[in-house]
Each structure stands twice: as structure tokens, then as C-alpha cells.
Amino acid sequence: MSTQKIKDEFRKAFGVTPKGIVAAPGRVNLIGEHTDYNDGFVLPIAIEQRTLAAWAPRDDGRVVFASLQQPNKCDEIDLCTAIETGQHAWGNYCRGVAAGLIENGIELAGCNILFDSNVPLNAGLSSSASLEVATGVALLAVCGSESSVKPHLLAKICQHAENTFAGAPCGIMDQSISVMGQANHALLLDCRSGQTRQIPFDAPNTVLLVVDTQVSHDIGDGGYPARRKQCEAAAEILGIPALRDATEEMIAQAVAASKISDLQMRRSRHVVTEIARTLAAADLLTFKADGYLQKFGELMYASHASLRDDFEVSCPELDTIVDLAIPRSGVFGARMTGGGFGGCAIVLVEENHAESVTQVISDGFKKQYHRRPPIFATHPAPGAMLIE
């Protein structure tokens, strides 16, 4: 995917040179799964897959959208008028972050806008983010408004377009990296009060291998809500505002004095678990104490284990590929990534084996499952950006 590309399919279809691109990249998580909803700890990198948005001003007060992954679906919008949803899915992504500029007071200016993306759709990547996140990167360099709108903000808003008009109940760490991630740093969120910590993740020699299950993941299927209605219930019989202000001993409790099912009891843990997990990652990785990746690895495997037993999101894929990981030399550790159902698994691995790691996890993939999963390494890239 290259910004020559765009610029030549955007005087394809607008018959103009783009006056700007902008990227903006999708995100691997660390550690730290479905905690963000429960007002939990996540520790996610940007990954150097992106979605590119060109784009030139037009002067009748409209928005049109395109992509080369969506051809013949135009969405378009008018200014002048309230924004709606629209019939193509894809655009409401975009429709929603045009909504949510306005009526956070950015006075939008007509554009067309060209989408380009590598991030994969489907795979727990956050491809969504990362489409929300170009589109208002774009939208604010139109009209020459890009500092007029804090990180914190823009990633609430896109946060807000993806639970509105695409109805999909995701937290608030997916648009955040997106926004917020740097080269070779990790992103600590409290997704209670917004704070960040960039944790340095620039361990050398070493490499994020994301390997693709191609199972369908999409939030807006019923496992994710389900889960998140879980939690809050667990949350609300316990009497704390969220799954964040639990404790062990708290659920021991609840359980012993039968207030609380046995799958309530499993989803609590996870996130009481996942959270003291990713405190932990990030201290490993700020202070890098001897031996501290093999350590870090093993938080990956906890936290896999804790999400295929306690709280059900994994699937025989994820499972076969953390399975063949675990054995293997050069490896710190493995566990799927993203709100499960389907989707990655990412290993952590010493640069030098990545290639026969790789080779192990594709051909015992196929011996199982009679197809090759499409695999690629990655490093922590940096975040939105105007390209030029």
C-alpha cells in the first residue's frame, strides 16, 4: 500500500490531486482483553498496519467518502443538513466521526475523502478504529482544524461513532492507540480516567508475530454484548461501579453467600485477573529486570488461559495456534488478541526463530484445519498522522 497508489486512484475518482493524506493505524493488544468496558487497564501498540485517507476540498457544503476496499459504495453527507445513519455499513463509520466533530463545535468544510486500508477486517485488528480515526484526522485537516481537537477527544468521539451509528458496544482503547500510539512504545490506558503512560516495548532482537484465524470476528454479534451485560450485572450485584473496583477475596465472598452465579463468578475473575496482569506487563516491561520477557510471556499465556476458560472468547483456532507457540524455541509467549470469538493471535518472539516459529505455527495450522493462516510481524508504529 503506498501514498502513490492513493493519489492515483484519487484522480480516478474525483479528478483532482489530493491535497493531503493522512494514516492512521489499526492495534494489537498486549495484554489487558475486555477489561477497557469494565473500566479496567489495557496495554495495546499501534500496529504498521494503516488505513490511508486523501482527500481535496470541495465547495457545495457535501462530504463524499470513498474506498478502494468498498468500490461502488460511495457514502456521501450534506452539511447543511442532520447527519443519519446511511445504507452503506461502512460509511456510517465515517458518518458517525463527521457527527461527532460537529456537534462538539468544528466547523466541517466539504471534501471528498479516498480510503486505502491494509488492516485486516475481521480480524480483531481494529480496522474500524482505525477507518474512524483516518476519517477524522482527514476531516480536521480540511478545515485546517487538526490541533483544534485534543487526542483525548478525538478518540471519544470515534468511540462514540462506533457505538452509535455502526452499533458496536467497544470500549475506548481500540480508537485511543490509534490516536496515541508511538514507535516503539506500548500504551498503558486507564480506561476510567483517560490517563495514558507510554511503556517503551523496543526490546531488541525481537518481533510481534499477529497470526489470522480468519474466523469472522465482529463485536456486533451477540458474544461480545452478552459478555459486557455479564460484567455489568456482576458488577451491580457486588455493589461497585464496574469489574475494575473488584477484588478476589470480594468474589470468594459473593459466591460463598451464593449472590452471584458460577459464570458471573468466571467473568469477574477474568477481569479482576487481566487487570493485575496488565499492571504487571507494563512494570516488566518499565523496568526490564532480568528475565523480564520470559516473564512478560508468561502473563501472555495467563491471560489467554483466563480468557478461554473464564471468559469463553477464544475458539479451537486460537487455541491450536497458542498451542503450537508454547513449545517452541525463541518464544516468550503467545495468546489471542482483540474481543476474541475469532480474530489473531499474536506470539512474542526472538527475531532470529521468527521465521521457523512462523513455519511451525502455518504448518500445523494446516494439518488441523487444511488452510494456512496468513501471518505477518510487526513492530510498535507510531499513531495518526498527516502524511502530506
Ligand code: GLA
Given for the second form:
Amino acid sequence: MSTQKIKDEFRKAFGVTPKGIVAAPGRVNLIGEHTDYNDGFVLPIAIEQRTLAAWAPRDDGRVVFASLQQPNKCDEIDLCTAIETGQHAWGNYCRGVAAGLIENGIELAGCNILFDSNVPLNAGLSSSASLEVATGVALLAVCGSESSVKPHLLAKICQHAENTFAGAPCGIMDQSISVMGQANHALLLDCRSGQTRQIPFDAPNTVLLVVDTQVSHDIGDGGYPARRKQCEAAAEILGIPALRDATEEMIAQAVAASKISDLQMRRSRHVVTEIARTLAAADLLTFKADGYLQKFGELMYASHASLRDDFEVSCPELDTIVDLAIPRSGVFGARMTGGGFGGCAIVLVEENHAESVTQVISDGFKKQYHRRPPIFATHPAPGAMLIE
Ligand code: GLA
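Moving on from the form predicted alone, kindly provide the form predicted in complex with the ligand as a structure.
Then the entire complex follows, led off by the chain already shown.
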């Protein structure tokens, strides 16, 4: 995806050369799944796939959003009137971000924005977060307010846009990593306090493979909101603000007193153990003791098993990929990543085994589902930025 192409397309669409171009990446989460909305910890990386937004000012107080991925579906808002949801689902992400920036006191200026993205859509790689963040950074660049919104607030505005304008009750992880990602680093984010730590994720001779089940994933669908509600209900029964505050003993006591259902027990157990795994994983990557990648891989498997059995957000295609990866030499670990119910799995593998492992997963998946899943290698990429 080249900046030349978006410049050419911008000229075709709007008759002028764009004044600036910004980029915002998608993400994969290394570990810490379904913990963000429970006030827990997550450990994602930004990926090389990203959304570009080229912009140029216009002087009639209107903002026009166009996307190369959504031909003939331009969206347009008038900055003098209240911003509401519009007729194009994709445009609502942009509308929500514009509304959020205004609510936070930013005086937006009229502009044309054209998006181009190579983040696969509906693959659980946060294409929507990258669109929101690209929108936010572009709108701020247009009015020269790049530094007036702190990274955490920008992530919150984008999350709020997705919750309210797009109707998807996501947590704060995807937008945070799209804003704050750093090359060669994973981001340890405390989703309660907003505190972050950049953790090197740069082991030599290792590769992170992303395997796309192409089973479509939409977090507005029933499964994700239902998990959120189950977690909130469990926290209420346990008498705590969020499952972040739960312990395994607390859950065991609630089970013994028949206060909590089996389902709520398993949902809570996933969150408690997943938060512990995430913190342990961050320590392993920080201290790099002997065999740390093997141990990190074991945490990945344990995370997958917990998401499959306790949280029940995996699917047969994701399980197949993890089962194919586990016994291969050179593989450290594998797990589903993102919200689940489809989307992608990640496999951490030694570089010199990456090709054979890719082949085994591709063949094994094809045998079962009669198609090959797209597989690509990824590295931690930088977060959102002005690129021109
Ligand atoms: C989706 C949501 C995130 C997070 C993950 C699960 O990606 O957008 O906020 O909840 O699922 O970890």
C-alpha cells in the first residue's frame, strides 16, 4: 500500500494534492484476552498492516470522508450541526471520533479525508480501531492540534466512538495499541489505571505468524456483549468493582456457598488466570532468563485453552490451527488472538522453522476445511503517526 497511490486517488477524488498523510496500525494481542473490559492487563503489538488517511483542508466547515475500501460510499458531516450516526456503517466510526474530539474541546476544521487500508476487514486485527485512530490523528492534524490530545485520551475517544456510534461494546485495548505501539515492543497496558510499559518483543531468529481463519468476527454480534455481561454479573455477585479484583480463592468460596453459577465461575476463572498469565508473560519478555520463549509459549497455550474451555470464545478453525502448531518442532506457542469466534490465531516460531510450520498449518487446515487460510509473518510496528 503506497503513499503514491493514496495521493493519486486523492487528486482524482478531490482535485487537489493532499496536505498530509497519517497512518494508524492494526494489532495482534500476544496475551491478555477479554481482560481489558474487566479492568485487567493486556499485551498487544501493533502490526505493519495499517490504515492511511490523506487529508486537505476545505473552507465550508464540512468534513468529507471517503475510503478506497468503500467505493461510492462517501460520508459527510457539517461541523456546525450536532454529529449523529449516518447511513454508511463504516462512516460511523469516523463520525464518532469527530464528535468525541469536539466534546473534548477540539475546534475541528473542514477537510476532505481519503482512507486506504491493508488491515484485513473482519479478521479480528482491529481494522476498525485503525480507522478510528487514523481519523482522529488526521482531524487533529487538519486543525493543528496534534499535541493537544494525550495518547490515552485519544484511545478513549476512539473506543467511545466504537461503543456509541458503531454499537460495538469493545474495551480499550485495540485503540490504545494503535495509538501507542512502538516498533519492536509490545505494550503492557493496565486497563484500569491507563498506565503503560513498553516491553521489548525483539527476540532474534523468531517469527510471529498470523493465521487468518477467515471466519468473520464482529464484536457487535451476541457472543462478545454476552461475555461482558456475564463478567459484570460475576463481579457483582463477588462484591467487587470488576473481575480484576477477583482471586481464585474468592471464586472457590463463592462456588462453595453456591453463590455463583458454573458458567460465571468459568468466566471469572479465565479472567483471573489470564491476568496472571499476562503479567507473567510481560516479566518473561522483560528479564529474558534462559528458556523464556518456551515459557512464554506455554502461557500462550494455557491462554488458548482457557479461552476455549472456560471463556468459550474459540471456534473449531482456531482450535485446529493451535492443535496443528503445538507438536511442531521450532514452535514456542500458539493461541487465538482478539475477541475470538473466528478471526486469527498467532504462532510464535523459530525463524528457520517458519516455512515448514506454515506449510503444515496450511495443509492441515485445508484437509479439514477445504481451503487454505492466509498466513503472514508480522513484527511489532510503530503506532499512529504523521507520515507526510
Ligand atoms: C476485541 C475488543 C477488545 C478486547 C478483545 C478481547 O478485540 O475490541 O477490546 O476486548 O476483543 O481481548
